[in-house]
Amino acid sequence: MLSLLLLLPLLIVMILNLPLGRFRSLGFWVALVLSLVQAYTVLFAPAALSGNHDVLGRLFSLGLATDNLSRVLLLSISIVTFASLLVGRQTIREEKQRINFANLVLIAMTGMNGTVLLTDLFSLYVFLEVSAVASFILIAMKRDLNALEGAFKYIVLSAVATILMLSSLAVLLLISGSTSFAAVGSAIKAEGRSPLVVFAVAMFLCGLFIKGGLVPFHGWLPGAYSAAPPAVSILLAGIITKVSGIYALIRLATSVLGPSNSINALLMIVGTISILVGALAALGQTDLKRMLAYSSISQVGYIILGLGCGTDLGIAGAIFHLFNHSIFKSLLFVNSAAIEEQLGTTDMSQMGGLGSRMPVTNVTSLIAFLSTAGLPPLSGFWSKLMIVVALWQSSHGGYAVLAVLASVLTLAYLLTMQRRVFFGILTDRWANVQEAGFGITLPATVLALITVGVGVAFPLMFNSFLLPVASFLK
């Protein structure tokens, strides 16, 4: 089964991309069923992600393995790109231009569930570049001036990534003899400090920090966010870049380079500074998209001082957060297509009023922000809960202060977009603005009820699954 989630998707891409006349159209609604399939294989059919099963991945070699992490990975895969196809749906006009999305958006699926699903760096690094090439392309789909800019300020700084990777896997293999997770993470510690090593480790983090965005390699990303199109910016926000950047990060810190107090200082240092820098950037902000795109900096950097703190509650307060801001950071994108959508701008300068006209878009978007600033009950709130804790414990006290610090500063930016847009005085100029379509409401609705559920549902998650979501540690 677990071979399925990579070549399912691009089987489908052939298929589809034979001649067949009209049936080529099919293609948007085939990626639609085969996201809510894995979603309800992660949640109702686990077993059948076992390796054990996997006859079509022991045939060609392809190292696949599944774990916690994996499947809340595979989880987010499949809900945000239900949510992206079904935006995509409403936004995109050309037939054309739909079919090519859908591609498209199967190819960055396939790359995305190998990343999750395979235990070997480079094999790792291979389909982070399948999920890159998608979004190169995807990013300038609109063919204007700021797309083919932030298409290419990604294509230039994924480069710069590339070179860094290539280069320390070359080195890791020298010392290896291997690429895979196992060797690599044996022969790193056999050599231990060594400068080669050090020098190696050095490189793929940079290369990883520039894929996740984060501070200071972030300068591609709000271009990136804000010129692409509506469902291109919720499938970038939402999970590409986590399963490019963050997860790799997770996966490389806890499976192959294993306890070390340098890198964890490491980490914890760029958590922070990514936090600080995207939540005050985000205050300065008067284009919602951008606004929306320093504030994923920031919360991204939540995700890796939780990690960086080490132990299991920070660990799994990282993934948990991981999920919520894929599902919240998705929702709040959601809520800006529409509003581009039927206002044909994203300059939040020119809106107020609009919650009278556009009242689902509204209410999500509330959900969403509270989440994001960490209000409880919602989702947001119990994994920077987690985090904060699992730094208190851990002595980091200076960091957890910081961290509740900057959540204000969320909360602030927050409540001026909200403010800005759906409250005040509706001009003349909205007064026949209508609520976006069944395509952007109902990914909204579905987004909102799961950021509420989680968040609601927390006390019955925590031992059951919270804290187990770290024992691939074990």
Second form
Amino acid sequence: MLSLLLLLPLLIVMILNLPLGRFRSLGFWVALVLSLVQAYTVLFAPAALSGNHDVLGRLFSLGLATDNLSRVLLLSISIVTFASLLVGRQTIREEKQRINFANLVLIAMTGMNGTVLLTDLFSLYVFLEVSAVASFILIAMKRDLNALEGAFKYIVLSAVATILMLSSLAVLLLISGSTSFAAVGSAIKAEGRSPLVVFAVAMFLCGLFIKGGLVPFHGWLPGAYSAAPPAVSILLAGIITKVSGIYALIRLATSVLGPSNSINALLMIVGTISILVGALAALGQTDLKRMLAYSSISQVGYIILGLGCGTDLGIAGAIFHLFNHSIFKSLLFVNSAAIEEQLGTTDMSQMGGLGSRMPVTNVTSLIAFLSTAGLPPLSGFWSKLMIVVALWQSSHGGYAVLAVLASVLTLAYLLTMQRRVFFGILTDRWANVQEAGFGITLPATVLALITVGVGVAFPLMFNSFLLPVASFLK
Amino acid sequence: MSSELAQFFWVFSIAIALVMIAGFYCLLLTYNLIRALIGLELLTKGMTLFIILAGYVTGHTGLAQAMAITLIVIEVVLMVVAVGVVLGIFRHNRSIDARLIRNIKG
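And the form predicted together with its partner chain, for comparison with the form predicted on its own?
Expanding to the full complex; the earlier chain stays at the top.
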């Protein structure tokens, strides 16, 4: 069953590319059903995902494994893919482009599922590349100069990241003679702090920082997010960079490297810089999607900060914030897709008073931004609270204060966004704007309900679900 | 590692280092997008050689071969996409000069 999560999307892509004529346009619905099935399996039939003893898994000797962390990620992958597919259906006009979009989303889904499930550094690299190549094509799909430029920057930086990761892989192969998480982990532990190990770990971390768009290496991210078509921005911001950068970082830090003070200190410094630089840069943006991209950098900083804290609560908070972030950031990008679709622009200085014309987008955007800024009782509040409390408990009070202060900055730029776009007086230019179609308001509503629901149900989930997520790592 | 193997290792790794330096030099100095891709290609080739060397030295030649072949396949896919993007840029600008694609800023 576990191997089906990898093989099924791949098989469907192969079938869809046979000369089937009109049936190829069914690909979109197949992808949509697949994302729903994945969400259903993770939520209601987790037994099907444990164990690796099915025939297919042994045939391909994939070496898959799930734990709580990968289940959380599988759930976010399915939700974000669902939202992105529906928005893509609404916003992509040409039939042929739509088929291509569905195919590429399926390939990206294979890549992400693989990244989440595999237990080997080299396979991790392979599946990171699968989702990265799919996202390059998705970004460049509009074929205007900005999209191509964003895609090219992403390609070059991502290639540099993979070269760093490969150099680290080669060194680890030299040390341990294998690339599986367990073997590499024990080899690193046995070797201690030899220069080779430090070099390999530093290279791998740098590669993942580039993939995840953390601050010293974030150059590609705003361009790629804002130049991509609306549906692709949702997929990229919501899940692809989170899986390929942040999930891999969490996995590496917890399962392979083990607790280490110097790595934790590095993660906390990079996380704090990302939070501050992302938030400050977001304040100065006039383009809606660029602002959301910088906000994404800032929120990813919180995840890394929680991870760097190293305690159970900190790691649980990081994973919870990763899930919440993928939900509310996708929601914000769904809203930006609605605005881009109805207005044809994402320049915030030209907007105003759209709240009365686009009520659903207005309300869901309000929920998403309050959750991002960390206002109770929405989901973002609880995950940020967990991270801040964990920092305080592990006597990193300075970082905790910075995290709380940066939350005010988050509120500032998102409030500016909300006021410029939705509040105020409606200008004559937008007097005839309609609410976006069902394909955009449906995912927006679903994502907003998840944000509110997770926030309200948090006290129920805390002991039964969230703390076990971190404690499996021990 | 026997002394003969160690000698082999160092000679081989100096060659790899030269390939990598050439790749970085190419990537950093050029304004030509195709040349930048060639630089990336050189870097990846250097890494492939490094993995083969690591496999040979530790006696895991089978594993290293499998990795090298996988790497080559992925690299080709990546390069096809990258050259496609460069082709798209060429159709807009009639040039593959990196200085002309600076629309996105900040």
